[in-house]
Amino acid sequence: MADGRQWSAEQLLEAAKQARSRAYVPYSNFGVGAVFMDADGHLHAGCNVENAAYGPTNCAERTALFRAIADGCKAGEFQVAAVIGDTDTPITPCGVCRQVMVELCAPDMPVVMGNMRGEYRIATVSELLPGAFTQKDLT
């Protein structure tokens, strides 16, 4: 990591698992947890929050990122993220969350994707959304 802070996939996934335990999922019963580590090494956690109207539902990754921004973190300063769900293979962020990560995270930021069985894989933000729509596309 750029500032030399150490992290392990297992520790990040454990923090994401704790966030997952707080998910509000009365309709799908599919809880997801996520954490983003800021430049100071602090973790910002989020869980998915469902709504009966479906559209207002928010994913764990966006909850964590929006919380971090609201807490004063700056776009581009996140060091690593982790997301976890009860899936057969390591969970991946949805397309909307990938686009938000492109906006708020560095392209080379690692994203640890895991499941409740302890399996995980790591990819960068740019690997998760190649050819992403960015501010450069607005000019």
Ligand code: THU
Contents of the next structure:
Amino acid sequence: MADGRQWSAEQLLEAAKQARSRAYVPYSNFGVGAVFMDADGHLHAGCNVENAAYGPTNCAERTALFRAIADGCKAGEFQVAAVIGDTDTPITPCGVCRQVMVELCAPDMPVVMGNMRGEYRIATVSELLPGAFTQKDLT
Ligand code: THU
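For the form predicted in complex with tetrahydrodeoxyuridine instead of the form predicted alone, what are the coordinates?
Next comes the full complex, this chain leading.
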């Protein structure tokens, strides 16, 4: 990118769409895909994985983030994330995923939220969960 960014919203959403195609969603039939770009520019992808007991279901965002951490990425070093679903307006991450992003991503990390119509909006992690409970509250 001319401005020094290693990403475009369209490229990230395309990768998230590919991840969405692998969603395991026999109960909701609502597939979601997500990607997180690490410090080196590599993408870590995830999809939602549902469960007959419903509660163990893992959202796409957490699948991607946990996978990235397990693969050696460091908390706070992600450049950007993207998430996509078949929603009327750009998809919006659930509260649990917002809390997990607050834990593992920088407050100013942009999150690209899109839908299958090509619409998207971008907000930072701290904009998505203002006033979050964090590590500093435990001291
Ligand atoms: N879901 C996600 O994976 N990410 C979101 O941002 C919203 C919701 C999943 C959870 C469940 O498998 C399905 O979408 C319906 O809620």
